[in-house]
Every structure is written in structure tokens, then in C-alpha cells.
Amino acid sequence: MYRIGEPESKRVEKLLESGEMFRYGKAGECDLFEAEWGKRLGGAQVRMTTSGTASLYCALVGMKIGPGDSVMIPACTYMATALAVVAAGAIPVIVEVDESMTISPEDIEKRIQPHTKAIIPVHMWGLPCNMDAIMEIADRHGILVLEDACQAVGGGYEGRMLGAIGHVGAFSFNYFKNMTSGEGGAFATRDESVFARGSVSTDCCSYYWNAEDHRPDEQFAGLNYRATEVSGAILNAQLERIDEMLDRMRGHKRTLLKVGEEVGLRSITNHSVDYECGTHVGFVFENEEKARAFASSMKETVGKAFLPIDTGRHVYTRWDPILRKQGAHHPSLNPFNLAENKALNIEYSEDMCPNSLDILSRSVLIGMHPDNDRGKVDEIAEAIRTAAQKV
């Protein structure tokens, strides 16, 4: 968690001392976040969520993705991704990453099947996928793009906002993100069908709400992930502190990405530095050896570093219930038993994508923090220039 404090603290006085507390009652805190979310990425219908994995989950089943169907995703991301892909009923495709640490548009076109409905670009540790080639290849294949921007909130991308350059887009509003009621999310799309099918995962009774909303064609067994209107007011107070936070961060990454040039380092690839949420800092190393000597020495001064292949459920290998194939509490619901699915014959290893072991083995991250000064830049520069000399 970056930023919270007063302004959340009284907007969610004000909001108990009004006892409106219903998702649809008077006080429309949730109503009003998702129509500021909405402006923000550019005129998209918003619907909030319980979770990230939540709002994935519900977009999926937005855009029909079902037995049947294939879901591209990559090798690293957060195990939720692949989670609410089988949990929609279809099968997700591991895809590997490239040194961007996103998904690779090279490996995509590789892995395209005629049973293939949708890619999941994530834009992971606040850093951009390379939006322009997925959607060339996407738009030219015929395939649904759904965003992950749970780790990029308020990011963008060549000035479009993430989350709203695909045909869905993904968020979370967890404790660790760039904006957070503690937990949260939300879906967001300009597609009226989408939008609909979506809402009616998202709470069971959704339509209920609107007389006007009445559509039996759309009104199948839903669950419940309504959003509180606590977790509103804490987010319309959040929403006056993004862009200040991601615009420092970005000049501070900028900074640091020159001090790590001008020692000889080599970036990471970054798709859109001016755009992005500037969360992280990242450096590509010839082996393992050197990125740990490097994060080992960066530790010791600023504490700030870290290989991507050691955050656990964030790489493809550490995803059991997937590599295992347990996709449902239940075996009749497994969707790698549904006859659907059968054709798909997709099969999982730990060894399926070495070239994003081999990149998230040898790269280096390092957190920015909006509340950094100038001081503890110049800090984390010096860090940077010390531990490049022992590699």
C-alpha cells in the first residue's frame, strides 16, 4: 500500500454516519467510482468487484469464454490469471514472457489454435505488455483480449489508458496496488454484451436492482461479488491520489534508469516509460550469478531488490492446482475432464517455457515508492552504481 489516511478515513465517516450502506442504496459511492473509473478509460462501462481474481473471472464469462475454449496467458502472472480461466470453464495456455517481463507477441502467434478465444496480457509489476503488436495480432486472428491491469492500476500505455485498449479490461484494488480499498477490483469494457453478462456474474441478482434491466436472455445463475460501498469511498478518496504518485515514480525510474546506463547496465525492455505506472526499476543480467550478486548488494543498502523468479505464485511453476490439472472442487466440474475440452489436449511441465526461467532467473526488479524524496533517490542511484561494480 502506497498512500491512505484522512481523506479515506472521513469519506467513510460520512458514509456510516449516513447508514446508506447497500451496494445499491442512497449514498452511490460505488456508483460514482465506477463512473469517474469509466471516464478515466475513456467512456468504458465499470463494474466493481470483490477481488482482481474476481473481476477476471466475471469478464471472462462477459465475453462467452467457456468449455471449449483456449485462454493465452503467461508464464508469469499472478496464479489468479490462470485461475479464473479455469474457473470460466476453459484452458489456459501458458505463454512465455520476454524481457519486458510480459508476455511475448512472438511466442503468442506461435501457440494460436483454432480453439484459441482470448489473450490475457498482463501488465505485471506495473509494467506495460507491448499492447500495439497483441492487438495486431489479435484483431488479425480474431481473438478477445482481456487486460490484466490488476498490477498497473492508473498505468497507461502510449497514452491509452491499461485496461481499456483491449476489449476488456482487469483490475484489483488489493492492499499491495497502486490504489486500494484493502481488497477490491473491478471489470471495465465499452462492449454493451460484455458489460451485461459480466454484471449478472458479478452479483446474481444484478438486473433485479433496475426494473429497467430486465433481459431473461441474460439472466443465468450468477454468483455474488458485489462490491461494498465502503470499499467505494475508500476508492473515490484514492482516486485524488494517483496520478501524483505514478508521475513521481515515473520521473524517479526515469532518473535511476539513466544512472544504471550510465554504469553499463541493461534494461529491462520497457514498452512505455512515459506512460506507465514507474513502480519498478528492472535491470537483465547475463546469468543468475550476477543478478543475485547485484540484488544481494542493492539489499544491503536499499533493501529494494528482488528476482522475479523467486515471488512464488507469480511464476508458472509454482501453480499446482494448474500443473496438477485440479481445475474444480469437483471432478464433474474439472474443466480438463469436460468432453469440451478434450480436443484442447493441453499439457503442462515445469520445463514448458525455459526461456522465462532463463529471463526471470537473471533480471533484477527494484520497487519505486511515491514517497520517495530526492535523497532517497540519489540513495537508491548510489546503491545502483556500488552494486554494478560486483558484477
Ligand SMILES: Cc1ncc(COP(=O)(O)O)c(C=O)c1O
Second form
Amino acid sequence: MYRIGEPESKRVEKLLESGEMFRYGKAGECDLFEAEWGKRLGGAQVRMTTSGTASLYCALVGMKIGPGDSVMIPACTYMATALAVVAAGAIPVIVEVDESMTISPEDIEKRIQPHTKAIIPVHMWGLPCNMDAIMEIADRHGILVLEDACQAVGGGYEGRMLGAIGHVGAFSFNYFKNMTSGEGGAFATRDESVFARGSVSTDCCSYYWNAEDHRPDEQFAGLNYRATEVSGAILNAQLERIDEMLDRMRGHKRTLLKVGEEVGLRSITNHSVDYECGTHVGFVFENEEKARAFASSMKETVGKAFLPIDTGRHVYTRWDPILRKQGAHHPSLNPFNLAENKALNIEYSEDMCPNSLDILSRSVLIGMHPDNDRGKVDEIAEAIRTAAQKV
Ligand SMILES: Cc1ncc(COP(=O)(O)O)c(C=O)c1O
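Show the form predicted together with this ligand, please, because up to now only the form predicted on its own has appeared in this conversation.
What follows is the entire complex, opening with the chain shown before.
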């Protein structure tokens, strides 16, 4: 989303000239990207897919999540996180977020049940979750962690890459993400079995194309979420841009956080300002009225400022198929109807996470952009000073 241009065009042009459009049968663009992304993630195996949603689903299948299991997800994430859990046959348990806009470790602890099999911390708006606390809880209870790093591609947490801290990480490369091939995704893991099963889920013939996947014990009827060489080519060009882009935005964010502090604003909780994506600066207010006054002043001057509560399908109250328990296209396949899941006794209501609704409606996020120059950052700083006087 941030930058796309000549390097991507040249790489795709070269691919088209070669005519080598299928990802298997040679060491092509997808192979190259998977190897390179895995290296950046500290030695993980990476499987490209067609989307972030497909990556989450294939990762869950790889982790052997299914009927009888519940999976914790935050009250604030794009609906696809919840839908991937249901697609795998399991049941999502919705957990409060805290002032970091990410899943609350305190609330995870409160909602753990014997059937809790996994947690999906989501690094929303490029803001890392409190991964130390989450991993500690998960290890203590023997629960798996799948990081949804769809909105945090290329970001880090205290020196480690997001998506490489939990047992598995999932990424989206759709148009709105830090790296994009229009649509696309990938999952990454160090666990051989998760990788093999996740790969079968990504490509029903995975074990045919990949010699290393010839493991009958890990085979089942998968589908096809196979990535294209065009995606691979674009993403290989995008790899050249990502570090510098995020570094610039982190710098801008640090400057603006200092300005906020000078004028008495309270920042959202940032878990790793030196390593995160730097894509959003956030402030928390006493009440919604003040948050709205601040956001409208920002919008009048520099545009981009929003309340997370206003972002539609990012808030659990707008996940209609989940709240209505419409978990599949056919009633017999609907996880909410399965005997294995009935014992979980999960109920949803619009007021089940009151703290999240409160926090999301009195916070404001401001989007950064790597093309912002010093003048633009000064302009945003001035807008923050002006808006702060209105609350
Ligand atoms: C947090 C989160 N998870 C999952 C997804 C799904 O990614 P995709 O749109 O590539 O399927 C998105 C996409 O917006 C997302 O923001």
C-alpha cells in the first residue's frame, strides 16, 4: 500500500517474459520469497498462500485445531481472524483488549478453559501485543500461539520479528498492508508437522509438488490456496523497501509521541516503540466526547485520525456471522452445531467485552506514511497541539 512502482513492474515484466507462471518445477519467485522471509523471521519455514485469511486457516489446520477446541481472539481484529477459527471447525472465544488496542493478557488468564487450545494475538494497526506476557501464559497452560501479523508485516517486538515469536505466524499482503502484492498471504513456523499439514491445507497436491512433504501421516483432503509467481515477484521487490519504510515511520511516531507528551496527552500503551511498525500513533482520552473532539480537529487540519470503534468489522459487535453463530454454508458443517463444540457452551452478546468497547471509543489513532517529509511531520505535530487544546 505504501509504495509500489518500477522495481515491482520490472520484476513482473521479467517473469512474464520468462513465461514461467507456475510456482513449482523450478526455483522461482515464490521459492525465493519463502526462503528470504523465513530467513528474516529467524529461520522459520514459510508457505505463501492467497490471503491473510487463508494463512490463518491453513495455520490452524496445521496446528491440528478443530471441533472440540476453543481459540482465544481479541475483541478488536478484522473479522477474518474469527472466521478462520470457525472454518477450522473450532470456536472463537472473544477476549478484551486493553489500552494497547491488542489482546489483554489479564483477560486471557481469566477466560482460559480446559478446551482452550490456542490464542491468536493480533498485532492490530502495526501495534505489537504484549508478547512476553502472552507467551508466558501460553507456556504455563500448554496453549499454542498463532500470531496474526496481517497488519504488522515487517514489524518487530523487542528485537524479534512479529510472526516469529509464537508457534506460528500469519501474514497478509493485501492492498492495505505494509507489503502488498494486491492480494496474498503466508504463514511461518519452525514446527515441521505444522508446516507439512498447513502446506497440505494450502495446496491439496502439496505432497506431490514438494518432495519434502511426502508424509502420508500428515495428508488429508486439502484445498487450493496456492500463491502465484506474480505475487512472489512483487513481494521480492517489496522486500527491498520494507525496512527503510518502517524505520522512517517509527522515527515519525517517536517525534509525535514526544509532542503528545509535551501537550499532556496520554499515549496508548506501546509495547515496543523501537521495533514495531510505526504505522500508527495513538492517544487515549477520558471519554468518547473528548476523543471525538480531538479526532475532528485532526481531520480538519491534517486528515487521517480515527476512533477504532468506528472501523466496522474490526470490532466484535460487527462480526455478524459469529454473533449469529452462522459458522458454515451448511448446518451440518456449522461448528456451532457440532456435538464436540456443544460442551464448550460458548455464548456471544454485544456487551460481552465492555472494557474493549469503552477503550476503543475513547481512543484516537493517527496514520503515519513513509513519504511524509519533515514538513509534513511538523504539520501533524502542530495539528496535535491544536487538537489537544480542544479537549
Ligand atoms: C488482522 C487481520 N487479520 C486477517 C486479515 C485477513 O487478510 P486478507 O484480507 O489478506 O485475507 C486482515 C486483513 O485485513 C487483518 O487485518
